[in-house]
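The data below hold one chain only, encoded as structure tokens and taken in the form predicted alone.
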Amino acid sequence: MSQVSTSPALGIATKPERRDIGLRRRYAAERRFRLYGMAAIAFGLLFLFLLLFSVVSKGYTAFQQTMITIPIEFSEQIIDKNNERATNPQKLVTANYPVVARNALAKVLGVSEDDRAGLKAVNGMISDSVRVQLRNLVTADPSIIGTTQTVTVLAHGDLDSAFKGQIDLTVPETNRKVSDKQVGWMNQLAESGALSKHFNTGLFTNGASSRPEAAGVGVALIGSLYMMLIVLVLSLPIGVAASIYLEEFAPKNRFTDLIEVNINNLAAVPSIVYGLLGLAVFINFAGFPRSAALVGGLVLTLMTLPTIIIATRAALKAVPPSIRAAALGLGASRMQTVFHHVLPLAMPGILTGTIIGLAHALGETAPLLLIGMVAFVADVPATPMDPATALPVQIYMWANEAERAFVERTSGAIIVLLIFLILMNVGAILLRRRFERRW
């Protein structure tokens, strides 16, 4: 078979030459596509790194808290001057404990009781939460009245920020909340070892507080836990049952097609719409209490169901039809085929979809704002019917605060939320590998 060619002198390429040019163009296009893909990945990773760096750099300091350890004299003249605690226990609750702490710190710093300006500056170094701390100590053991006890108290939020280096101390004194006198005392206490940074356990145990140094995500963590348990208990069995029926048993007609379309549409509905639905149905109609974890869990269940149903149906479809045919050929009923053969093989996809849905629900804020979970809650909820808040809502509330110390609290809470989300996604991967079967 002869090849058609022309003379190079005529400037016309031969067939082999045209083929080579086409191959080179395709290879060049493939290389460009790879470069575009690598650039897109690098671009996304860069923004992810900037996001994580911004959050971690601002929030890692929230896991430490500045504290002052001083000998405190529980003066009977201040706490119970007339010795009425035997007949009036309420006297110990209403005593002026901040003055007790202020006098103790003033004595350590050598500030006279007649120096009103000095005492005011000393009082600004101690957190107002000292009132509750000392009150609890005295009410638990009234015998410490009249004695001197070494107590570690929280430093004020401004002093905490200054000690962590978050306040520029080189600016004029009038432009910062910590005075030069307080900075000198801070350095003095730090040199003596009375002032130091400790692990901030209060971040995980305390509830909401107007004082940043005493604020924590304890209530939010318990509220989120209650809601996730409610979502898991309700959405998993309902979602899996609906998926099995639609995929394995429901007849293919217009009604089931309408249901499928609506499920897909519900998965794309903005989350705030579910908040409006929960407000209308669960609070206004059913009469459930506002800001309760139960209502939040029900709303998030409605929001999570479409995700679980779609993921479960996809997992059921991924099971080869030969599995069903083999089971039916051996005499198994359709119910036995589904629950003994199809469902175990689809379990990795079902678990993955469920955990992804839970992770999505854990980070939702908008629907919870509409049902009142943005309320100021300081006490840990004992039951899902008690007032509570959630971790993303707590982040939202702290982000609106004006104090500088709340900035690190906000970033610290974001780090805690990201850790939970990472753990949930890692759990989804591990469960998928654990239950995955190859055919």
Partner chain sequence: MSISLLLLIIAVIGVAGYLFGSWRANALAGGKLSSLHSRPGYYGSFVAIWSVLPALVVMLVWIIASPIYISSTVRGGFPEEVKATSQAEQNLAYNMIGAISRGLNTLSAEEREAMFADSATARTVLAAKGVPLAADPAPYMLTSADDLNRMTKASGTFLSILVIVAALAGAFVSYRAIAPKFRARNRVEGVMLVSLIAASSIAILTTVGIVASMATEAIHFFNMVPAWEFFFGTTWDPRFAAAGATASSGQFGLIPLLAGTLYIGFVAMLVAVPVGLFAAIYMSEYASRTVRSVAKPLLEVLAGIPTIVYGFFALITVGPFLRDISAQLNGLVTGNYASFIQAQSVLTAGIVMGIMLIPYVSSLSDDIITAVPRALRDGSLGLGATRSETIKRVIMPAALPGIVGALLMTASRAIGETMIVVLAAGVAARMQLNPFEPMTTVTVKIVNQLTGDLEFTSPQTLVAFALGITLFVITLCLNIYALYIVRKYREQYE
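The shown structure was predicted, so the numbers you read here are calculated from the model rather than taken from an experiment. Residue numbers count along the first chain shown, from 1. The term rigid core refers to the most C-alpha atoms you can superpose between the two forms while keeping them within 1.5 Å. What changes on going to the form predicted together with its partner chain:
In this comparison between the two forms, the rigid parts meet at a hinge, and the single option from F49, D168, N253, G146 located at it is F49. The two rigid parts differ in orientation between the two forms, with the smaller turned by 18° against the larger.
Show the form predicted together with its partner chain, please, the one above being the form predicted alone.
Only a single chain is listed, so you will not see partners or other molecules.
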């Protein structure tokens, strides 16, 4: 045992006089300082939640759409009065389908065909998109002319807002877009089950439309998908190749220094400058089509490359030199060492960096505006050379629309965008967790 415990204590030193070192004041300052820190974090988080709340509360309703299911009589009288469709196929295209739908709804609601004001109000309940919908039905199968079919059509955007409770019905009737009569009908239809909310598949499949109820992010999704593929296919190999050279082969000289500084600066160049580059080089000089996903993809590739290079170099750097020494010691060439040993070990880090780079590219808007992706594109682009929009650009365009229903659409599109970003980031985190290596 130690000596201390066996020898008796010989006395305790006398305590010197206590000094006043201003503890009270200093602890107050300490608490204040700490509070500032917590307040700062709370402020940041508060705005994060406000932002998300604002978007979600305005946008979650966009995933449902009010629709009206009614029996529609495809009256030959209206569609093709003189029975000339056999000779003039154009007839079926230009027929007045909205009237067909209006009459059908009027019939359900019991509005007389002579009540012009009533018919106008009925017409205001149905989306204009019904024209295309019914036209497609008829051109696909002209034999339905003259029959009565049960069809589900989109309700007008204003009625949709009213049904979702987004329109304040206490406002005087003249100041709102939905009349009391229409609200009455709406409730009547809802009670009979003809009018109800359905999952809004159109949001994901439709292209641009000036009618909010028929507008969707379909084209934008495809455009974004094309661009992401282009970015992935180009920036991953190029970025990895560049990083391998810089990290594993490059001699330390002024040229590689220059590249280093360059890459760091490119990562901080405002994204809009890449848009200018794309406009001047790809569109004006090389003559690529405007608004094409190809150009967008190239621009985003250039923008994402520095991020990927920086992440890849970090991942390569994290592979311990002992691995390289081991491979080289066995007689592998430097190229074999890198491609057989170093690169596979660095892969999780590289992929994580790539996904994060892609996520940034997916949310990028400004450069795409400059290369003309702010276009009204209603048709799904078949190839990356066709005009397309991108998800964030679609959001930008909708944000500039005045109608209330577009606010809902915009928020809905933002939710879609954020979900994609969350999925990508979660993927990156999982990848990192799964393959994280401790040397």
